[in-house]
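What follows is a single chain, given as structure tokens, in the form predicted alone.
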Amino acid sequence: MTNQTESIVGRGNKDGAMLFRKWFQELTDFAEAGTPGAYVFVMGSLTELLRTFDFPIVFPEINSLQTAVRRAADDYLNEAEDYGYSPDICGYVKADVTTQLRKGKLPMGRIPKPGVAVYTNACNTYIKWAEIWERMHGIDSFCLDVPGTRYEGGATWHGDPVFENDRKFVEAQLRELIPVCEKASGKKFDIDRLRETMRHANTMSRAWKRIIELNQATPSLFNALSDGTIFLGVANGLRGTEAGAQYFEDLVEEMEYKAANGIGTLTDEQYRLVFVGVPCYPIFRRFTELFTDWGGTFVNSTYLWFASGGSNIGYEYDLDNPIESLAEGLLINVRDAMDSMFFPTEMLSNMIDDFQVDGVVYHPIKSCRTTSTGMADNRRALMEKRDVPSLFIESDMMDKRVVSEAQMKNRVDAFFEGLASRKSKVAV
């Protein structure tokens, strides 16, 4: 291995973990100083705007999933259920309720209390979740109603009156949001700072789109499940920052180097897969190994789409018209994030060809009805459209009580045995 290879390959994972730790240490420092944060969600976070008011940006979804990855989720879920929350509701919500009861304390540090909550209608749980913070902390919250695609294949674009009406509708809400942020932060809105954060977001979006495209290479350059989760952490937590933009530019350089030199994420790639849904975080490493042990790697996923708020499509803001363009970007990105959950068939069909996919893995989870409801029907629609094997396994993103590793392993093993049989017949 050359010195250049040693310095580039693996840099994205290492630097991503470092930036994530640094970001969370900053949140801890803000919490210790008593500085309230802006609570947002991954689908439509509007960090570009919120950073202009110097809010610490808090992503409760990311914080909650970290409790599962760090094997502390059971304690948080049990405390929230003892407090009165049902076992059937979103595990992310329950972990966050416990976090609030513990004054922001998490396994990796502390988060600031909320000063304002900004969210979209991309997930129905977002709306009820924000109401919890309103009751607990007496804060202002602002819900952006972002129109989604009316029917599969029905997304509208420039020149269509429906699109322009939708964009104006979102823009009017943004202009109402600005005074709310001014009140919560005590700072006046600065449009030049907005242009700066949007410029960094443009760099990140452009790079993120390129990185996903590069994973069409054979062998694949990164695992969309394990490596992709690290990339998503930076894509959300550092969106609109110079550090986040630089990280993704460096990540493009790494992936282009790996592609040029035939360096894959696995030493012996046998099967190229697409993942649909949210990962199983309570046993995240082992869950990934159930597939990689067979030489299977995830070359793409719907998770990379909706958990990046749609920024994966590479939309770039017009810095000469920042408010108008921010509204347009929010509309397009959130709509795309929702489409990846509600209308995924055409996108998945295209992935099969573009990424040379051998199989599709569907992973509905108990905690999240938004991502899971309709997944069986979506699978059936794809199977009717394309001749590609698929696997349907159920578990959860937070609650280990409903995760059966042995049962999942049996079904995953049977899936790969079927893939191997299919491949051997094709080879004859």
Contents of the next structure:
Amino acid sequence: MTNQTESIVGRGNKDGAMLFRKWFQELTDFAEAGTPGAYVFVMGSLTELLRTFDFPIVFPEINSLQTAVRRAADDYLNEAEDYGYSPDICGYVKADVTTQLRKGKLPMGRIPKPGVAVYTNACNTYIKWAEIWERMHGIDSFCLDVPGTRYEGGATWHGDPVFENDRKFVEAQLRELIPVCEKASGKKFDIDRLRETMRHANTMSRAWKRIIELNQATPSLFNALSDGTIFLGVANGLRGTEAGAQYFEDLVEEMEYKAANGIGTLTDEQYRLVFVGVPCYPIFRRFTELFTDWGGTFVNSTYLWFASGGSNIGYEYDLDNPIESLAEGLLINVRDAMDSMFFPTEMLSNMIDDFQVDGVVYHPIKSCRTTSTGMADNRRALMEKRDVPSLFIESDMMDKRVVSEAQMKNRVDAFFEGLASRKSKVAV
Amino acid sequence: MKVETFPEWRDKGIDEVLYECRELLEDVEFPTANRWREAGGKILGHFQVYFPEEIAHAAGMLPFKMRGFPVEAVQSDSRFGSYLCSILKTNLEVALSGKLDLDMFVTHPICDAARNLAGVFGRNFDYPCEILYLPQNANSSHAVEYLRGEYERLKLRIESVVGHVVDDAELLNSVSVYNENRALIRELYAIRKDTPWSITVNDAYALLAVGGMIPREEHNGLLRHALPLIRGRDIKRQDKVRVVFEGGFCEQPPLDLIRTIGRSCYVVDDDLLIGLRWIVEDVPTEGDILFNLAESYVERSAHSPVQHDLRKPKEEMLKERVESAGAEAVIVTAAKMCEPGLEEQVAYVRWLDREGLPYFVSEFEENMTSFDHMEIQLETFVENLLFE
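Following the display of the form predicted alone, present the structure of the form predicted in complex with the partner chain.
Once more the chain from above appears, this time first in line as the rest of the complex follows.
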């Protein structure tokens, strides 16, 4: 291995973990100092705007999934259920309820209490979740309504009255949000600071789109499930910052280097897969290994799309018209994130071609009806359209009680046996 | 279109009228939809909670409330995963089985599961299947204007289904029909508050719910006939606790469960099928009708766990419902796997604890068939209140 290879390959994972730790340490410092944070979600976080008011940015979804990855989720879920929440609701919400009851304490540190909550309707649970904070903390919450695509293939664009009606609504709400942020932060809105954060977001979106495209390479350059989750952490937590933009530019460099030198994420890539849904965080490493042990790697996922708030499409803001452009970008990005959950058939079909996919893995989870409700029917429709094998395994992203590892392994093994048989038949 | 879809109640006494309503409600052959269709009419099926039926009505369609049905999910079960509420499955089942033949289907972003239905239905049927994006930020000063635009979009889609343009006079007529219907439903609920012994909760529910299955002019005729007869009934008041039932905004409890509750309590208000009485006053009939409908949705409306409006804190709304109905206790329910309902339960229960108001917590499923256990628990709850 050359010195260049050593310094570039793996840099994204290492730097991503470092940035993530640094971000969380900052949140802990803010919490200790009593500085309230802006609570946001990954689909339409609006960090570009919120950063201009110097809010510490808190992503409760990311905090909750971290409790699962660190195998502390059970404790958090149990406490929220003791408080009154049903086993049948979102595990992220319950882990956060316990976090709030514990005054922000998490295995990784501490988060500030909310000073304001800003969320879109990309997930309805966001709305109910923020209502919990309204009650617990008496804070202002702002639901920024982003109308989605009305029917499969029905996305509208410039010049269409439906698009213009939606865009105007989003822009009006953004203008109403600014005074809410001014009040919560005690700071005046500065449009030049907004331009700066939007410029960093542009760099990140451009790079994110390029990184996903680069994974069309054979062998694939990163695993969308494991490596992709690290990238997503930075894409959300540091969106609108110089450090985040620089990270993604470096990541493009790493992926282009790997592509040019034929360096794959696996030493022996056998099967190229697509992942649909949210990962199984309670057994995150093992879950990935169920596939990589067979030489299977995830070349893309719907998670990389919706959990980046739709920034995978590479929308870039017009910095000469920041508010108008932020509204349009929010509409287009969040709409795309929703489309990848509600109307994914065509997208997945295209992905099968573009990424030379051998199989599609659907992972519906108990916790998340947004991503899971339509999966079985989407699988049926995709299988009618395309001759590609698929796997349907149910578990959860938080609750280990509904994760049956042995049963899951049996299903995954049988899926790969089928893929192997299919491959050998094609070879003959 | 002039076709009577539900003539069975005509020229009958109130007991028989209510019997016919109960029968229609549980008839999964959907005779009213079939009669409408046989006469050449088109049907728009809409998911819970609220849909501006006036627009479909003005186009000459039958707006049909997809409230979930007492059927087994034979074909639809394979279209969904586990951990989902029943109403998704039974609504798709009646469409897949051909029992309910639609020309258009509309769902709403009321919850994470429901908003998926535009995709699920769209992949299974050739007719238009879509989401009506009712505003989730009711507090934006632009919400009404946005919704007016969304209603215009819906109107155009409906016009493409029926093949003709809907004019202002048709819209105005429909709003007038629905204004009368809203007034009659308010009267039904007033009877339940004033003299709850005049009509059982299950009969009142059936009388209300058939409105989602027949043209609204017919429902108006039915209510105009039934309400005076109910007021004139000579039924002895019983020693029952006055309760509010909360948790029926989307999936509906089975009629037998409602009947079971009515055996122990006078249910003096509820949120059952709240979408049918979402708009609480007349929609203005002057000016731009679509704007008036949109403004009424935002400004003159009830509450539910699936609408976020900072002006309507849920606990305050429940308090208002309890106080205005003179209720002594609350039954706080949620449909199984209903995330908004289950989340709201926590807020309600904690508020009820703080207020010291008695409450009974339960979950239900539209297809449950055994009520013995719940009945015993409810009777115990009621006896505790009566003999306290």
